[in-house]
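Just the one chain here, laid out as structure tokens, in the form predicted alone.
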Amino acid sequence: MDAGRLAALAAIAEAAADVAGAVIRPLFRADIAAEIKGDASPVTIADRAAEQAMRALLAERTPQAGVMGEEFGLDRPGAGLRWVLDPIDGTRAFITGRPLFGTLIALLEEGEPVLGVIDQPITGERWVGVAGERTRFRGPAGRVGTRRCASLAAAELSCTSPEMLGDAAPRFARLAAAARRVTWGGDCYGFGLLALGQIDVIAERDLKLWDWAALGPVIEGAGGLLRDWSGRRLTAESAGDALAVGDPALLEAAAACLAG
């Protein structure tokens, strides 16, 4: 896809983030109920209403493109272009009043992510990654660029929660033992921090397409890599384990720690 077309689609993605944020902000720290879905994850009216708002905008501006969202499934499955939406990545953070969640918007061309947005509607931070370009960041503090860190012994490691690791916890423990320190929490916000050079390595499990598709263009446009735990590029058929490194020199050692 040419640069001009990608730029136009990036503007549409940002408009979708704007409408999602307009839905989410009035509901943050409000008295709203959370339901538990079949996969044991929580969902609120904010998740559903934000996705509906994004779908309406995308259907109007890119009617030829497919849309896949966490809450309402897939429309136009045969389309070569497909938007992938997670209205609130980090619903547990949202319902407990912590601004460590984000809205994720990705665009796939023939299955390959070419555009990604991470938007934090409470803090006003936004990361926009476009294939072949440097990631753009808007926020009160920080600048785009992963940190040079060629040794795991000096690396800041992060993961959203120990529970997501399941029976792979011993493999993560090997990586944790090799790293400088481990912090927990963050969902997609942690990946945004990696793109700002605040975190060096993130290893997570059980991610769906809508959880990771937007992250790759953001991280790679900031100088890092997003792969699976074996070091391979993520695809729609991947098992759901994700390994992000700010310095590509860390990839081999991190993947070796996580090897089954």
The other form holds:
Protein chains: 2
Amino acid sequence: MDAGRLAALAAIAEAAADVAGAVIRPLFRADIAAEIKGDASPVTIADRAAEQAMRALLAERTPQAGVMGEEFGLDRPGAGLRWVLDPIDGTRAFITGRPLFGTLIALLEEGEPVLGVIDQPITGERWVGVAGERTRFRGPAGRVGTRRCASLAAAELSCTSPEMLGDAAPRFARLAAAARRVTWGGDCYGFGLLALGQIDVIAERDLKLWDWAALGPVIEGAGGLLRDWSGRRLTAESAGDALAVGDPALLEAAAACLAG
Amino acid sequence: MDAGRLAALAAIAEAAADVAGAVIRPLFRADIAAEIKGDASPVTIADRAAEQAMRALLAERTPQAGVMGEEFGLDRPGAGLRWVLDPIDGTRAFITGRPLFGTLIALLEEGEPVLGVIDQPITGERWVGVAGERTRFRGPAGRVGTRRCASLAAAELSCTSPEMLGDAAPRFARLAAAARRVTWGGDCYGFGLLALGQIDVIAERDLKLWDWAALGPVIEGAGGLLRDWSGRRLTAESAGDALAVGDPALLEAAAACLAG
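The form predicted alone done, now the form predicted in complex with another copy of the chain:
Now the complete complex, all chains and molecules, led by this one.
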């Protein structure tokens, strides 16, 4: 796809992030339990309403593209372009009032992510990654660009939670032992921080397509790599383990720690 | 101390938080390694400079009070009033670019915290707790007030990191098994979220006086309790284990899980 068309689609993705944020913000830290009929939680309401708002905008602006979302499945499965949406990545962060969840918007061309947006609607931070271009970042502090890291021993490692590791915990523990330090929490926001050169390595498990599709263009446009735990590119058939490194030279050593 | 004097001291504490934030903000996510002589990290520079700025302000506005800070020790040990400062609580959060660290300012009267400020200078969030008064909160979302929680089974549990638990991990695991869900990360910010009714229980270890002194007035002015793992009030002689509950009715059950 040519750069002009990609730039136009990136602007549409940003408009989708804007409408999602407008839906999500009033529900963040809201005590609306008393107003709700049935079992829907604030995060469920925010998730569904934000996805519907994005779908409405995308259907109008890109009627030829398919849309896959975590909440409402896949429209137009035969389309060569497909939007992939995760309205609230980081459910636990949202539920507990931490402004580290994110809205994820990816565009796939024949199954390959060519555009990704990570949006944090409370802090106003936004990362936009477009294939072949430098990632853009808007926020109160920080600058795009992963950092050099001479070895795992100097690396800041991050992961959302010990619980997500399950039976892979011993493999993660080998990586943690080799790293300088580990910090917990973050979901997609952690990958954004890696793109800002604040974190060197992230290893996560159980990521679905909508969790990781937007991350690749952001990370790779900032100088890093997003792979699986074996160091291979992620595809729709990947098992859901993800390994991101800011300095590509770290990939081999990190994957060796995580090998089964 | 009468309410008018406490209110005046709270305004001074807020002024100290303002100067600390002004020092810290330009250093957050800054890549200043190349400019630094010696081994000082950005967080160390921010910590020291913010503490010095607060000490200068407090020495001018409350020359009769003592000051204890994490970086520069104790001034005027005999004073009946003592400021207790932690310029950056949440070093790992700061280092990895997460805006969940906080500046903590407490005032002790004869050893007892009577005033506490939690300030997050990037998101602009601030909690101010004053003995005998309702906690105040300023931020983009949320309202002061812990929430009712019928049982541990319904409780959102939080802790900064598995690493801080050390040999108490099995005791924490009992509490986690009884709770609805556990979320990691947060430092002082998590206690602020408990005061907003977003989290129900927090159990932490290895807290120093400057880590917890500001939290008590904030939590108790929002309807919760800050205790040790046995359910006793924290004192300067406490071992550093802290248990906060939003609903006081949860204290006994949570402490029973954490019992050695």
